[in-house]
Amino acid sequence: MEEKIMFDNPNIGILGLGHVGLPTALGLADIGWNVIGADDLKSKAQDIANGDAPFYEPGLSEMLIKNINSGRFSVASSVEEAIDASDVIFVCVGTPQNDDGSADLSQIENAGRTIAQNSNTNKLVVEKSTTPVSTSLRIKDTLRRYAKENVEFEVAVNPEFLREGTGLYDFFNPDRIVLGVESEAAKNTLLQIYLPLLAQTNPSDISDKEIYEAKSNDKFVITDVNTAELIKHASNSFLATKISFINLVADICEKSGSDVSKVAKGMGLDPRIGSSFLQAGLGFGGYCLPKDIKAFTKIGEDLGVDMSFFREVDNVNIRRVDQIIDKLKGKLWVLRDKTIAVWGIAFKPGTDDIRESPAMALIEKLIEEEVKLNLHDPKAMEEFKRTSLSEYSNIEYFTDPIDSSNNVDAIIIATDWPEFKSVDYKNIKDAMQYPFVLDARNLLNPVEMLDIGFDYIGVGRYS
């Protein structure tokens, strides 16, 4: 049974080697494909070519070195070189947020134009960045506008579902692979690319029959390009909604003397709901959820849909930081000149990414209150030092959380790094000016903390 595909055993290019592009490139190389990556930031590209990962992600450095050494992954000296060497090009560039909440698609447009102007052979261009619905159609127009004579392009959508901190795990253990395509040839080419991941076989061993049968594999969601784009935005907006929902439940729990952790457990056992993203606390952050829910809201509003529901989901999240400040003031009264240890700067454990981190918003509020800050994060300290907030004079940095607690008036756990669970809190208590822990991530056991002698406050939990 012969299945029409665009390219047999294609060379794969990855444009953009950030938190999406680099794990994707290394994952595809690790399952047997020849992958060439490129990034507009030449210093970053050179570091990657030298085997130096540009950000922290568990296992990333080891996999980078492994696939460079195997020869399956290389970094081009320019974007143009990567385009010329590739049959299938995954576009993994940034789509940052405009002031009105919409996605800035200038990098996407530039990638499309650059691909068209530097392609001498036909290409399949795969939109992997998170983009508003109908973006792929605009990419297609751009490719046609700037294409050389007798060069043809097809555009597909393959949204990423990689979580920072578990990006490589997510690549190798996908819960779904969404393929938005306009032709059988594009579909079969992408099925061919991903089959070694699911079948645990080499690319050269994939048969036409296996490509045909893959269409019935429930891991694949095969649809049109617009639907594929909406799947990603709708997914992230729903996850953001779950977090804001449980945070509102936490507020009810605090007023009624209930425990949100037990409410969340009781809810999560229902398979229709599930336990993920039901952790009350400081709120969601990072590069994806805050940006995507705003973009999804703007998409709907531009189409004439009332999106006030999602605007309030975002507003609930924004208010979480102020509520933590109110808790702190409720215990310490005047914050000025108090010394506060903040544990955690990254938006989540397992990464050094501080973009849109609730911890960063919290630190900014504390700076406004003129407190003295002792900061600790297992991975994100250097990233913080590159920001304007680091210019505040009353900041000290600590590589050890225990050292940061000496003579402080409070500890705030702002990121739920698992390392914070194993700290010797008995020794910390005696070293503090006042033994108060504000657990903004509900990481610790409140009963144990009270037994040690701490004044402990979580989110939506009774003591």
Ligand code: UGA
The other form holds:
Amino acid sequence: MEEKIMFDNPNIGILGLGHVGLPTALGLADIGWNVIGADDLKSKAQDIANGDAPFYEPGLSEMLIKNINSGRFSVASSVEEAIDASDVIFVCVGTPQNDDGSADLSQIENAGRTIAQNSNTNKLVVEKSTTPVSTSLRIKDTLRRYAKENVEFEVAVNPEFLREGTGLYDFFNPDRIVLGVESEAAKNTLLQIYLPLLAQTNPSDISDKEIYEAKSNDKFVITDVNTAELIKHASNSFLATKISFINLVADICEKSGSDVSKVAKGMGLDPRIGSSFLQAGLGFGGYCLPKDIKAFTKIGEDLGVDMSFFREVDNVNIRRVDQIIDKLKGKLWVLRDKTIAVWGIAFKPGTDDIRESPAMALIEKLIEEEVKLNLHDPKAMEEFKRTSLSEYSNIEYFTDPIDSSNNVDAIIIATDWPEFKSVDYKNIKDAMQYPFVLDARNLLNPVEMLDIGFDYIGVGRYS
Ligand code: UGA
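Switch from the form predicted alone, shown above, to the form predicted together with this ligand and output its structure.
Now the complete complex, all chains and molecules, led by this one.
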């Protein structure tokens, strides 16, 4: 008879302590599990072990210190040590993009091989990183090929749905927990791990009966491994589609003198459509949506499916930045030697992450136009200074957005940080060379801005 559970009260290992791995590790520790994390980047692992969060995420530093102090979260001195100490290993390593848009799975393969070569006991290996369909089956092959004698592995897929900036909130308040499994034993092990989160109890208070009955909880979506991988890729591609969709609608609004924010409201109140992800603007960025839609397109094409629909979703997004530059030129004509304040560098508010940020693409184009740049972002300025764009000689950095507006020819709002709503625009207007605000995120109220006396342009609202 098949085992009912693979591990009772498992020790949990997390490989990769980035934006996915660290919140997951701390979340699991916080609900009562013993978690050991590891990262190939030794300096990062050391910082985390010392209680220093390696990136900004609301509540992360506090959660890190709390769980180090409770003794439930620790950082291994090597990946091998974490593997040895764990029964269930969550693989949270990076899946960057290859030049052809496909996912570079070398870190995943390497994690599989390292787990196999260093495991002396059976393990459940859970793929949490976002990967194309069938990747977990390749992990399984790798584990088998490099396994020591008498050591067995199972694989499972448990995609993450953590948004940057609300990663911890999302861990503790999941819409769904997708478990792609190949056996009852793996399924019950994962149900056991997540049940304390939904039942709000300690792992030790959960009975076997509750574990076996947990599958009927609506939050759990239990599938085969390939389906679980597809749920993640399809979800992010759908979110990207919604954004490109509303951005195209914004273009029609501009040409027809309509207001995209009202169109989005009117559409979004239909529960079949939903109001989220209908904010028109500079387009989607970050480490997930742009990469995932490309990888989803590529895997679909490799499987012989015509993916031109998704290719276009991406193309619409890439064009957003050029449209903003065209609007700027439409107002200021020649950009060379003009002083432009850009507010916002992060790919979205609530994070210092600038990877694939539309604001970065915009800044790059402004540099090509040889403007003088006044930059401000509440969190991401230090990240920017580490990039090659910061080598441009004509950049000044401002910790206060008001100071950044002195004598500028335009302000561009490139990230919708809520704090940009409450700055004193009356003062700003007087300080500017010419009071022009190009609101690439539709953050501000156009009527109020026009009342103050600004020349104001948003996206899909006023041409
Ligand atoms: C995204 C997904 O939302 C998460 O569910 C998923 O877990 C995560 O990717 C991942 O795969 O790890 P994230 O990359 O943190 O999360 O960012 P989002 O909140 O999805 O925003 C992505 C981009 O879309 C941002 O640049 C944002 O400014 C833009 N956006 C979002 C819009 O332009 N309009 C909108 O209406 C919403």
